[in-house]
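Below sits a lone chain in structure tokens, taken as the form predicted alone.
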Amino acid sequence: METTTLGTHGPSVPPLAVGAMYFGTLVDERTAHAVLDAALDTGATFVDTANNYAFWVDGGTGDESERTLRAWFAARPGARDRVTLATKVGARPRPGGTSVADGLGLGAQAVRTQLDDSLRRLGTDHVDLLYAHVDDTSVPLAETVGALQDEVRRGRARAIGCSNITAPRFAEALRAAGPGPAYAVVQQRFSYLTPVPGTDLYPHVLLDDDLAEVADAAGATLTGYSSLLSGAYTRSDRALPDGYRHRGTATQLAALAEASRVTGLDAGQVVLAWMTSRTRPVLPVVGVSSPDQLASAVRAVGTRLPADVVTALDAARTVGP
């Protein structure tokens, strides 16, 4: 696959990340490996966990993804080297919390802490890419982004991200990094099907185009997460979330069908490719619970949607709630 940089400066990945979100509870550890074995073998490389997953599952703590992926590098001699890892910190709930809102949050010593904590559990002495994931507006900025920083610098970090947050503050984060390792990724929730404006996504929050602005301004690459809505594009099981059904959805669900049929591939490909192929592209972070739905979204990002199809599907979308 052809690959991407992070950043202005960071590690090169493939332009889909592996979600390793419910690896160990709802996927179980066999099945994450025999993942884990097909996204080597096609390059699909860039994988993303957080310190949290998946805690609000039955029975879950938020071990359970980290250490899945710690087995899996002792199985695979050699893997380790071969993948982009990145973690997450920060909406850990605190002992005896239940929600991300009872997080461990950002400020030094938590990222730090939380930071040890992750790299014992997977087992290596470093991440490639280091995530603030919930941003924490009790703490100043200019602390955890230094906190990240010094991660960095000793070696723990090869590069810094942002996750669920608004554009003055990604921008504000931007500032405080001074001349120092700046967040080369921002990864917010974003699909093709717009929401109504205002929804409570909580602790999501959206991609916007101010956010994209800033990010661009920044050279800060732009991954996405919830791109495929649990299945809702292509499954007749799942419906679409709440806050998805306006007037505007017939418009752009008819788009999705057109582009599919031009394309040969299923809306959930079409939602990928279009991430991908679009003039500010959005690289997915796709949770996948078998090989062959790695492999479905592996050909979907490797798929260049003629720009026609992109124009189409981009005059859809505006048409809102």
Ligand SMILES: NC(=O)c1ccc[n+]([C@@H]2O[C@H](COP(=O)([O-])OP(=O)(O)OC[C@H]3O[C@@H](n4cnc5c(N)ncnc54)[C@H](OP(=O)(O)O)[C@@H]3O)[C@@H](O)[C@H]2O)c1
The other form holds:
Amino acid sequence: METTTLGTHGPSVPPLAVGAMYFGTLVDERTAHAVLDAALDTGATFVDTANNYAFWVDGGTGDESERTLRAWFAARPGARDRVTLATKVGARPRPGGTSVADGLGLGAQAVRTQLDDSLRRLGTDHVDLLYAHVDDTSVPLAETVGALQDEVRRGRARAIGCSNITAPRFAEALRAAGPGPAYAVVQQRFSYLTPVPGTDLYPHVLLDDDLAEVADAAGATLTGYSSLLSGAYTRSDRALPDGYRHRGTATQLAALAEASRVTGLDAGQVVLAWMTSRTRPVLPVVGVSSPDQLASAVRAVGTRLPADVVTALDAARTVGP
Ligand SMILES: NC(=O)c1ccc[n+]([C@@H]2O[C@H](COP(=O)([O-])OP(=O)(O)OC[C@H]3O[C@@H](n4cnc5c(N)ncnc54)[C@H](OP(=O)(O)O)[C@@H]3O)[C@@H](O)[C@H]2O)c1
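Next, give the form predicted together with the ligand, keeping in mind that what was shown is the form predicted alone.
Up next: the whole complex, starting with the chain shown before.
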């Protein structure tokens, strides 16, 4: 697979990240390990987890995904060194808390202790990318960025990034980095279908043009999650999420269907291929629960859409609510 650099100086990664959010909860350990084995075999070696996946699932604590990765690293000697491992801190509920709104947050000490715990759960001495998971406006950005930079200096993170942030806050965070390492990656919610503006997606924040422009100017890599809308593009058992049905939806779905016809990809694959073929690419963080789903995503991001197909998709996407 072709590779791309995270930010201007970060690690080299394939054009998708394997989303490990439900590993150890909805995806049992054996299956998760089979997906990870297939990922290693195909070069899909960028893996995305967080210190709170997936506390909201019945019986979940937030430890499961990182622990499942640890077990896989232990069972596959050498695998840790072949993987670009990203985790996130800040959105794990405090003890007794039940939601991201009760999160441990992004104060300096909270960043340090959350990373201590993640490294222990992951069984590694560093991560390749450390994200601030959800913007924490209760802490000065300079404190959060400074704490993440400290982890780079200590060798516990190779690069830093952020997620679920607005364009002005992202710009402020880049300024706060000063001459030190700045956010190399920003991860936002992003798919082909657009929701009605103002739809409540909390704690998710959509990737918008303003943020993409700030990222572009800084040389930061855009990554996008929930791009498959949980499979809704191809599965009759998956409804579109609330807010994703509006005046423009039929036009957008028709454009996807036409792109499918031309390329032979299914609609979900077209979405992923469109993300990586755009003038301003967005690297998809894809949730996969089987080796087949991984193979489908790998094929999609390995397909460069013809320019006229991208243009037609872009045009239909501007038909909004
Ligand atoms: N930064 C953040 O705040 C944030 C938020 C959410 C997610 N994420 C990251 O993004 C990743 C993906 O998020 P997501 O799970 O919300 O999004 P998604 O990629 O939109 O949906 C993933 C689900 O789609 C289904 N699927 C996958 N491949 C398919 C295929 N080829 N055909 C049909 N259905 C398919 C699977 O459902 P089944 O498993 O039911 O088959 C899979 O679990 C997460 O693992 C996580 O790493 C980050």
